[in-house]
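Next up: a single chain in structure tokens, the form predicted together with the partner chain.
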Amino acid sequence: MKMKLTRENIIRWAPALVLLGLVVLFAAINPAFLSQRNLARIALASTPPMMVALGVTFIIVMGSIDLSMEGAVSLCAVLFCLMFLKLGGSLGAGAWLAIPAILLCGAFFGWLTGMVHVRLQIPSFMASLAMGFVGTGAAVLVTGGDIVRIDDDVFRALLTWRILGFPLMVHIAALLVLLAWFIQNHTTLGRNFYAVGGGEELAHASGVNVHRVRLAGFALAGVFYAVAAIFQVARLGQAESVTGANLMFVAITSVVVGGVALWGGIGGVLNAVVGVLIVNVIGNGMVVIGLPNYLQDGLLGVLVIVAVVLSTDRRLVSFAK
């Protein structure tokens, strides 16, 4: 099938073209940018925000927003470390149980956010922001402000064991991207996200249980936040009440830059993946080409605006809010 150079096709591929353009730009200034080791560094830095972005993509596709990720990741990371240490402190000695346990915790936390949103009829923006604060507060409460460290070499193999030059957790993240893509395209739940995002009343009239879809969406996002927490611990060897800090900005920016529309129904998992890579390529590239640090924040902002302009079809929107 020959692909036509239509407006739709350009917009669909725009995020990927932006990513390609950035890579070419940075590589032209400093060829070391394209070295395999640097690509591995970018991939590694992208791994935790990638998981958060996948989770929040489902919510944004539904036309809602989830801002609870920082609290959710911090709480999951702290609980994961504490459970891991309680269960023997080594993956071989039964501490692996902490992994399924924390995934359940994440699902529960997300479900709770969904309940606050759906049952108490609070807009998802406010409900999730508040739940994020609850998560951070709970993380402070269980740690008392201290750092919890994990020194298990087997668990840290996620970071230190390399296959084809990339750390193990990058490969696992790639598998999880496939899983998210499968959920989005080949399950009823995934299709229902789009139905709700495209038009809630229409979806309701067609027999979709909108409340249940929303709850499932938030719980699913929670599971991905828990995975992000595990990766974050694997990468840093520690958890504290600020482990999730900055993830909100990175994840939301990435998703939007990747071409997922904040008004719902448009874009998906693959957009989020490209978006996370764009944001991390910018972050890494600015240091690698030696841009003075006082210009970096400003340039990041400009590049984000350019990326959004290029990668979303704003002709469909009557007004921006």
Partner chain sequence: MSTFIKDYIDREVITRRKLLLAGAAGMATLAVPAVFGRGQARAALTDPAIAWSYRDRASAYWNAVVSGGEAFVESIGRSKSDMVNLISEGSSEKSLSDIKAFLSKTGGNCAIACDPNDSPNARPIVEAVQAAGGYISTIWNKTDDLHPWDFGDNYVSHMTWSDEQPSEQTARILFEAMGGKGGVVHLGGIAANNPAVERLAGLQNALKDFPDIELLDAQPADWDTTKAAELMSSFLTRYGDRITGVHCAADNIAYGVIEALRAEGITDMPIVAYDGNPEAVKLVMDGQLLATVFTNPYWGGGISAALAYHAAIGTFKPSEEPHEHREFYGPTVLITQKDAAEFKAQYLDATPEYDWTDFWGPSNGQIQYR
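Having seen the form predicted together with the partner chain, could you give me the form predicted on its own?
The next block holds one chain only.
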């Protein structure tokens, strides 16, 4: 049975084909690209932004947008370090309690962003952008602009302990991808995300509490931002007010390039994963073959435009605002 070359099939498979094509291209130019060490480097660099991309995917699927991730990650990172040190400075000494505590902090921050959006009826773009600034400002206030360092070999094992050549945090990230996929496809909440993204009025008429679903979505995104903060601290060994810098661009770009439609209801977790890998393969591959950074930014911009064009049904969109 032949698969018809329809617009839907092109949109569905284009990101995966782009990723495969990039891998083949960079490997053909420099075989070292496929070395185990370089693949581990790509996976490690992808881990924090992938957690952010998973979180924001739930928001975008609902038809909203979340730009608070940089502030959320920065605030969660510094709070995690401070709690970690306060609880003994070692996972074996009780500092492991900082992990569930910071996940709750991330959920609360996301829920608060959702409240600003839903209760105050402020567009999610502005509500989340403002909360991102709040998060960054709070991180500066808490740290006084200083860097908070963690020196615990057990915690840093997330980075240093390797299984099959890949750091432990990469394997944990893979498990969290499966968890996100399960939430998306096998829970009522995940199905409600798509219901709201497909049409808020229709979802409301079907008995979905749209406001509650949006709040849950922002809180869930906050949990993934907190995980990204933990991974950032494990990678860097420290946290500061700019720990989340550049994650917004990488995450949103990855989600769009991966095939998640910005107007909601289309795409999902696996699209976000592919998108993150595309962005990081481009960045790593251009370094491996010796091309300058500005070409990387230009190529990512072109990919975003192509992804949006492919995923836009011009029969339904007569004017782009």
